[in-house]
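In the block that follows, a single chain appears as structure tokens, in the form predicted alone.
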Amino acid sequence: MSFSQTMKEKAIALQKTLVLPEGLEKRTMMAARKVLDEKIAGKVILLGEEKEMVSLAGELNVDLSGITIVDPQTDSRISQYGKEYYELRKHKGMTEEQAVKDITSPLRFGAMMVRLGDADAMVAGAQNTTGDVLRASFQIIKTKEGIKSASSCFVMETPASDLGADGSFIFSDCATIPNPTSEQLAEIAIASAQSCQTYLDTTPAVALLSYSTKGSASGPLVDKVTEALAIVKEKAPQLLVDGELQLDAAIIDSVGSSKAPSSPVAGKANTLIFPDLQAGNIGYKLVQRLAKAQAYGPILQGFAKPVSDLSRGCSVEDIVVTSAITLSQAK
């Protein structure tokens, strides 16, 4: 079974509530219909003005029956949501009046639905920028306890079944933090290990990647990775993790045995932590294009509740699969 189908099956079993803030975006509306028809969610909420939504549905020939339409401009929860938003942002100088006004933004309203349990997961980004989606999520949903910086991962499904987890890997961070500090790199590693358990259903073996393997080179870039390893071991001593490792030493058993014979991860890694965003973004695209791998993501990780960002070039099926991935976290 493919990764996308596995995620759909998990979401179907959970029957959680999905909110899609970009309800007046064409692909999102079409995806909402598919998510409900395929029973990926027990309930689907589209945010937007009802008359406009009915008009768009007619244009697209989409049946809105069974889909819940919520207008953030007129919903009865505006006052409640506004007060909660004020409490979250008053230390930044926000007034109660401004909070009530700002919460009517669909992204903020959707994030508040997730925060307060009126929805279990949020997916957006077909229309809004990644920065907009992240900002609403950081301000309202917040990160998990002990995590300061949310990050992202890709699930890479490759034909190389003898590597990683039957050919699948977690690649991180490929989309969010440009130049992580050692502390951020450690948080990325811990969050990515949790993603490995959730999405690949296997024990994570985490490799902190570098151009050096166990002291074969030195310098500030290598130091950042080794410092991150020390932080991970302190925060998550039970985690199977090692670094610094070159990519081949991390995933190829013969190379790992030669370059890092005492490493518990070398040659066995299924979760790859890139030292910065440039390396991660280039790495996942190389594997996607040259190895004919399926790349699922970016999947946001480290948030207190499930939220995902879409590419603005996404297809309807991309939104459906991302919804399934996000809902699968809502246990």
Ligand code: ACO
Given for the second form:
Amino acid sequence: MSFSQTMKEKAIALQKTLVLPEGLEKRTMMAARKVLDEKIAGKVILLGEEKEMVSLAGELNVDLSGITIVDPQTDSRISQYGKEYYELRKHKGMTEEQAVKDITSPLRFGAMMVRLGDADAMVAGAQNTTGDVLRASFQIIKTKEGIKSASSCFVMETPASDLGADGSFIFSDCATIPNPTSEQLAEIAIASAQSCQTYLDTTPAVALLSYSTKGSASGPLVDKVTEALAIVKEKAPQLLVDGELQLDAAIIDSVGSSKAPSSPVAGKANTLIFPDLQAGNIGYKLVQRLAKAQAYGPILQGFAKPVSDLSRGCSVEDIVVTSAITLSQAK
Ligand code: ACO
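Show the other one: the form predicted in complex with the named molecule, since we just had the form predicted alone.
Full assembly next; the chain just shown is listed first.
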């Protein structure tokens, strides 16, 4: 079964509540209908002004029956949500009055629905930038206990079935932390290992990537990676992890055994940790475009509750699959 179908099956079994803050965005509205029709969620909430939504639905010929419409500008929970937002932001000097005003933004309102359990998962980003979706999520949904930095991964399904996990890999971080410190790189590696277990259903073999393999080159960029490895080993001693490794040494058996013969990961890595966001973002797009890989993500990791970002170029089906991935994480 394909990754997207597996995620849909998981979500169908859970029947959780999805909030889509960009309810007045065309692809999002069409995706809401599909999510409900395919029974990927038990309940779908679209945020936006009802009259506008009904008018857009008419234009798109989308049947809104069964979809819950919530207007964040007039909803009865504004004051409750505003108070909670004030509690979260008062250390930054926010007033209660401002918090009540700010919480009516759909992204914040949706994130608060997830925080307070009025929805189980949020998907946004068809209209808003990644930065905006992430900020609302960082500030309101927050990270899981023990995790300082949330990050993201992609599930990459490549045609190279002799590599990784039958051709599939976790790539991280390709969308969230621009220039991670060693500590953040270590958190990204640990979270990505969990994502490998969850999404690829296999034992993670984590490679911290670099332009150097096991001391073949040196410099501050390499040091950052080796420092991250030391932190991962301390925090997750049971994890199969190694670095710094060049990409070919990480995934190609013959290169791994020649360049890093004593590495437990070289040649068989299925979870690839890029040293920064430029490498990660360029890397996944290269593999997607040149190797014709399927790229699922960015799947956010490390948040206290399920939330996902979309590319603004996403298709309706991308929103449906991302919704399934996100809902499959709901407890
Ligand atoms: N985990 C948890 N919290 C975080 C993280 C993180 N990784 N990063 C920032 N925060 C917190 C900050 O501590 C801050 O909290 P506070 O307001 O309580 O102090 C809050 O989030 C907002 O931080 P800002 O200072 O406003 O934003 P920051 O400068 O840290 O940037 C941002 C956050 C915008 C998400 C930045 O990391 C970013 O631009 N990332 C790249 C996004 C992107 O454009 N990706 C590529 C496109 S996606 C694609 O191609 C698929």
